[in-house]
Each structure stands twice: as structure tokens, then as C-alpha cells.
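Next up is one chain by itself, shown in C-alpha cells, the form predicted alone.
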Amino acid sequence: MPAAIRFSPLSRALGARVSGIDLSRPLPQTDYEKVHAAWMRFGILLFRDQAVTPEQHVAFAQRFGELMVYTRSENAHSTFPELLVLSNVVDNGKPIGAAISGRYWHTDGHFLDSPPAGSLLHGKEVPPEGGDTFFASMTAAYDALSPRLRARIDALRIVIDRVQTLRYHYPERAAPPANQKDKWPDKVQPLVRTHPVTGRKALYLGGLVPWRIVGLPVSRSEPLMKALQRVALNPRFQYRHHWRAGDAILWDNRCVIHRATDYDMARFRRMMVRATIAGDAAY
């Protein structure tokens, strides 16, 4: 007989961890509704110990929606497309995936006309130290604003400056050719989002850049935009993961931002892989 599923809260503000699952088996409708009601609730949640091969990453993914592709085709699967290899690992002198990636509070895909709603990562192989990843609730953010400042930017719009974003994330690169913003234009996103399940409200930052207010000059735009920052990012917020080889988790994109952090690509090797779900236009 299966044993019974069970969710343990992670820390205070999100995320449990789910016993009771196995992702390389096909899940019962009523253990995916118990399994999703969780994941709304929870933000994120945790399958330790779990050995899927890539066709399972993605049929357990595809339960919570369709599987979309918006990264470099290079560091897709060999096989899966729809599965991107996050690794330090090179074969025959080429990478199999994406070395280094999203070492900064992000929102996935705050650039999209229609955001991923979530991801499914596996580790497959990770480093004995260094190479957590940390996460946060916009919501639980959101919800510790006053009153007067949740009225106040309810209805502000952002613009997602993914050629500003550069700057910021990687100021040691060369600048970007002046036709960049041809190929990576400006997206306007609400500046808090409801989610399109549960109804709650987030804020949706997408990180640390001081992106523009639309409608405010700069003088108020950027104070606003740094001190609603820095209240997402206070640690009562987060949740850090140590990652140990098995691990599976799937974070709730429209509510939750996240950050990698660095580890010795010298010495250790690291396999990651992730499905990412399709979204709706935020709102």
C-alpha cells in the first residue's frame, strides 16, 4: 500500500517538503489535487530522494500545465527539448548546459508577454558545498506592507528593462550593441500580481534592478522601487535549500523569486535540470 502523502513546512514564510511521492511513478488525480493545493499554498515544494529519468521530469511536470522553451536552444537536452541543463559539466570540449545561471534575484521570464508559472528542477548531481539556492515570497511581502503602501502601488505598472538588466547583473561585460533593445524590448509588467488561482496579491519585483514606475519621474520612482526591495529580500522571507543529489523541487514563479549561489566549478561538478511550466500574462 502507497504510503500516505505528507507536506512539512520548509521555514515560516514557504515552502514544505512532500513525502509519499514518487515522481518516477505516474500520480493519481487525487494525489496531484493534494499536490497542487499544496503548491498554491506552500510556494514551493520539496521531493527528496527521487531518481526520474528525463521523459518522467517531464510528465510529472506536465501535470501542472504545458511546458514552454525561452532559454538558449544550446542548453536544452540532448533529447528533451523541453528540459533545460543548468551544468558545469563538458563533454567531447563542449558544455551540456548552462554553467553559470541566475545568480541574482529573478523572476523567470519577467521579459515574456506571458511569464512561466512555475519549474520543476531536479539535481541530479551536486556539490558537497556552495550551489544553494535561496527563495522568497512576494506574498508574504506583499501581505507585511501597510495598508497606505499596498494602496498606493496596487495599480503601478513597471518597465522590464532586459538591456538595464545587464548593467546591473553583470557590470564587468561589455556593453551591449546599441540595437540591443531591437531584440530585447521593453515589457511593462504590473508591479504587484494576482495570482490566478489562489487570488492573492504578490509583489512582483523580478529582482533588484530599480525598474521605471510608469507614470513616476525617476526622483520618486527609483526610492520606491529600493525600498519595496528591500523589504522583499528581508530574510524572514526566505527559504534557503542545501541541495543534496535526488532533490526535486517546484517553485511557483508567479509568487516566489529565487537566486542561485556560487560554488567551486573547479573542483566540483554540478547536473541540473528543469522543466518550466507555461504562464498567463500577469495581471
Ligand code: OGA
Second form
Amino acid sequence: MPAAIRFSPLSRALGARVSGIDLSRPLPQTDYEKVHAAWMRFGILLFRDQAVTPEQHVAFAQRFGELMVYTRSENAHSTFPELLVLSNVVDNGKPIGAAISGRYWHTDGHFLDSPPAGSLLHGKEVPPEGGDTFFASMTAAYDALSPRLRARIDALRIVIDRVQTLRYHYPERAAPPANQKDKWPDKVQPLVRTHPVTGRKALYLGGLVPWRIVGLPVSRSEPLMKALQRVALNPRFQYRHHWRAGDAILWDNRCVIHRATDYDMARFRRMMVRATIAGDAAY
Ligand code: OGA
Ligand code: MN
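The form predicted together with ligand OGA, contrasted with the form predicted alone above:
All chains and molecules follow, beginning with the one already shown.
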């Protein structure tokens, strides 16, 4: 008899640990429905002690939607391009994946026409200290706003500008060439996103970049963005995950933001593999 599926909350605002599911095995439909409902309710799901081959990782993630090839090819898994490798490991002089990624608050693919619905990240090797991942519920943040503020922002749209993001997060780096915008066109996204499955609204801020708000002068948009970001990053909407090898986390990019933290890359190895689940245009 397989173990019963159980969900135990990870924090007040979001997250649940799932027991009784083995990611390496096919997920029967009734179990899928339970897991999917919990994913919608908790925003992130943690599965502990998992060992999966790349095929099994892909097969499990695919139950939640079609996968997308997310990344520049150098960080893709060599035989499964729909798997993204995040690692500081260097093999025969060649990095096996992206060594530094996501170390600021973001939602995956905020700048895409159809941002991914979710990501399933598996920790294969993790450092004993550092390398934690923070998650924050943007549904909880939205719900915490006053009705007046919600009404004021509900229809606003923001300009996701990847050049601005780069300058904001890495001010010490050289500015990208002027024609970078040809490759990275601005993307207008709703500031408040309606979840296509639950119908709940969430702040679709994706972090701390002072995005421009369409139709507002910076003198008005900047203080508004800062005020919203202050609410969004209140620790009470967060869960901090310290990884154990074998942990897998499925998060919902439509209503959760996340950020990686530093670790001692000279001393420790970190090796994470991510499947990215395709999603729809935000509204
Ligand atoms: C990601 C990401 C965070 C981490 O996989 O999208 O941001 O802790 N990862 O590796
Ligand atoms: Mn990410």
C-alpha cells in the first residue's frame, strides 16, 4: 500500500511539505489532483528525500503542464534541454550550469509574453550553510493592502525593462550596449495579476526594481512602487528554505516571488536542476 499523501504547512503565509509522493514514479490522476490542489492553495510544495533521473524529473513536472526550454543553451542539461542546471560545479574546465542566478527577488520570466506558470527545482548537492532560497506570497501581500490602495492599483501596468533590472542589480557592471533593447524589448505587465486557476489577485511585482508605471510620471510612480515593494517584502509573507540534498520544490510563479542567497562557492558545491512549466500571458 503506498503511503497516504499528507500536506503540512511550512510557514504562516505559504508553503507545504508533501509526504507520500515519490517523484520518480508515475503520479496517478487522483494523487495528481490532490497535489495540484495543494499547490494552488499553498503556492509552494516541498518534497523531501527525492532521487530522480532527468527523465523522471521531466515526467513529474510535465504533469503540471507543458515544459518550456527556458534558458541560454549553455545552462541547459546536455540531453534534456527543458532542464536548467544551476551549479557552481566545473567539470573538465567547463561550468556545468549557471553559477550565479536569481540572487535577488524575482518571478521567473517576468519579462516574457507568457511567463512560466511554475518551476520544479531539485537540489542534488547543496552546501551545508548558505544557498538558501526565500519565497514570498504575493497573494498575501496583495490581501494586506487597504481596499483603497487595491482599487487604485488594480488596473495599473508596469514596464519590465531588463536593462533597468541589470543596472539595478549589478550597478558595478558596465552598462549594456545601446542596442541591447533590440534583444530585450520592454514588456508591459499588469501590476496586479489574477491567477488563472484560483482567480485570486496577487501583486505581480517580481522584486524591488523601481519599474515605471504606464501613464504615471516617475514622481508619482516611484513612491507608489516603493510603498508596494515594502509591503511585498514584509517577512511575514515569506518562507526561507534551507536545502537538504534530495529536496524538490515546486513553486507557482504567478503568485510567489523568490530569491537565492549566497554561499561559499570556493568551499562548497551546489547543484540544482530546474524544470520550467509553461504558462499564459498575465492579466
Ligand atoms: C530558479 C532560482 C533559486 C536558487 O531556479 O529560478 O531562482 O536558490 N533559483 O537556486
Ligand atoms: Mn528563479
